[in-house]
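As a starting point, one isolated chain is supplied in C-alpha cells, in the form predicted together with the partner chain.
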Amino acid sequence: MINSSLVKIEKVSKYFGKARVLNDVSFEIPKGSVLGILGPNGSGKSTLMRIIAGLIKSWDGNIYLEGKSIIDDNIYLHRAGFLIEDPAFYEHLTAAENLMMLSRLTDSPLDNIERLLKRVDLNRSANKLVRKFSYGMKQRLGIAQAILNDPDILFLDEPSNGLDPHGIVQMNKTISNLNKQGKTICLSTHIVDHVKDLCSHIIILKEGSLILDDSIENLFKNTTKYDIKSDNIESIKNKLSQLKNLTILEETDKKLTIDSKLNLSELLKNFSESDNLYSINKKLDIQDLFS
C-alpha cells in the first residue's frame, strides 16, 4: 500500500573537486514504495545513496525523513538500512560477530542474528569468517546488516552487482519479501530489466541531473510499444500493416513489437480468431526512457 512519501530529496547538488556529479536533484520516496534509481555508471546513483547514509559530509541541498531534516542528525539512521554497493565487511571476524558488531551500535537485541542468518539462508554458515564467504554470501549478508535493526527504508545500492543469474532472482525475491512486509525501499541499479519486475516507482539520473521520476504504473500507461503473440504472425502483419500511424519494431516467427498511439480495444478491433493470438500486451522498454 502506497501512501505519503517517506523520504523527500530537495536540490541535492555535489561536487567532486570542480565536477558536477549531482546536479539539483529533487523526488520523493513514497511510504511503501519500491523506487528503482536508475542510470548508466557515472551518473550519481552511489553518490545520491552515500550522501543519504551520511558517507558523504558536504553535499548541498536538503533531506527529508517523514518531514524532519537528516542534515545535522543521524538519529534517523535507526530507521534506515543500507547496503552501499559491494558488500565489505571485516573478513577476520565470522558473520555471527560482523552482525554482533553492528547490532551494538544501534541497541538491537542480539538473538535477532541467528534469525536474520536464516532469513538470508547463511544460518550454517553463521562461525564461518566472511573471508572464506563466496561474494553472492557476502550480498546475502549485506541484506541481512541492512534489515540488523528492522529499518523502515531500505537503501540499496546496485543489490544485483555481481551476482549470478540465480543469485539475481533470489535477491529480487528478497527484497519483493521484504516489501511486502511494509519496508519502503529504495534501489539504484543499471540493470534496467530487474525494475520492471520489482519497482512501483522510477526515478532515471543521467549526468548527475533527474531526468525521469515517474510510477511505472504511468509509465505503462503512457508507452506506446506493444507485444503481439501469434501462431499466426504473418496474417497479423498484414492486418497491421492497414492501420494508420503504426510502426513494427521487431519480428520473430511468433511476436511482433508494434509502436501504435492506438490503445488496446481499438487493437484488438482488428483481430479475429483465425489470427490465434495468444496474448497482446504493453510493453515498457526502459532504455527508451534513458533517450
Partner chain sequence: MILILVKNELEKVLRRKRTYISFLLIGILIPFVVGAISNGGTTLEKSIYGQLSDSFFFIGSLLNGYLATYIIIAVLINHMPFLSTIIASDIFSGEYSRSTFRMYLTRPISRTKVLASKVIVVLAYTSTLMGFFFLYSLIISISWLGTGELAVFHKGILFLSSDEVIQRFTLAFLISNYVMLTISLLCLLISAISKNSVTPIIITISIVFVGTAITYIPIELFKIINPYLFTGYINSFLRAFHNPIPWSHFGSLFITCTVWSTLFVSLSLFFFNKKDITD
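Just the form predicted together with the partner chain so far, so send over the form predicted alone.
Next up is only this chain, free of partner chains and other molecules.
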C-alpha cells in the first residue's frame, strides 16, 4: 500500500546562464510508489535528477526527505541510491568482483553480493567478466551497485535508454520487483509505452515546467477512451454509431477504439450475445497527456 510522501520537491528552479531549465517544479514522491518523470529530451528531467543526486550544487527551491531539507545535509545520500549516468565498472573483473570492490570502498556488507545480483536477475552471471555483458546487463549491474547500501528510494535516470526491446522488458521487471520488495522508485524516461504498466504515479515536464502530476489509477478512472474487441466489429460499430457523444477513433477487423463519456456499464447495455464481444477496457494514452 502506498503511504505518505517520502520526498517532496518544492519550487525547484535551475538556470544555466540566462536559460531557465527548470521553472518552479513541485511534486511529491509517495512512499512505496514508482513515480515516472516523463518529458521529451530537453524538458529538464535529467537536470532535476542531477540536482537530487547532488551533482548540481547551485539551484533554487528546496527538496525534503521525510520532512527534512537535503540542503547542506548529505546524510540523505545514504538513504538513496542513484543510477544517473552510465555506470562505470572494471571491465576485466566479474560482476561479483566489481560489487565486492565497491562494497569495501563504501563499507557495505560483503555478504550481500549474491543476494543483490539475484535481485537484478544477474545471479547466473555473477562470475562473468563485465566486458562480456550486454548494455542492458550493465544497466542492471548499475542498479545492484545503487542498492548496495539498502536505500529507501532509488532514482533512475533513463534506465531503459539505449536498450533493445528484450532489455527494456528485463529492466522493467527489475524495477517492478524492487518496488514489490519495498523500494520507492523515481525514474525519468521519454519512453511512454510501458509507463502505465510500470508506474503508479507520473509527472510530466515540458520546457522545464510541470504540466501534469497524477496517479495512474486516477488517470485511468478519468479517461474517456475504450478499446473494444470482438469477432463482430461491424455489428458493434453500427450500434455505437447511434449513440450520442461517442466518437470512433480507430478501427481494425477485430478492434474499435472509441471516445465516449458513457461509463462501462452504460456501454455494455448496448451489446448482445450475438455481438461476440470478448473485451472492453479503458484505454490510457500517455502521449495525449503531453498536449
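Residue numbers count along the first chain shown, from 1. Each form is matched to the other, and the largest set of C-alpha atoms that superpose within 1.5 Å is called the rigid core. Computed from a predicted model, the values in this text were never measured in an experiment.
Once both forms are overlaid on the rigid core, the distance between the two CA positions of Glu217 between these two forms is under 2 angstroms. Shown in the overlay between these two forms, fitted on the rigid core, is a CA shift at Leu122 of 2 Å or greater.
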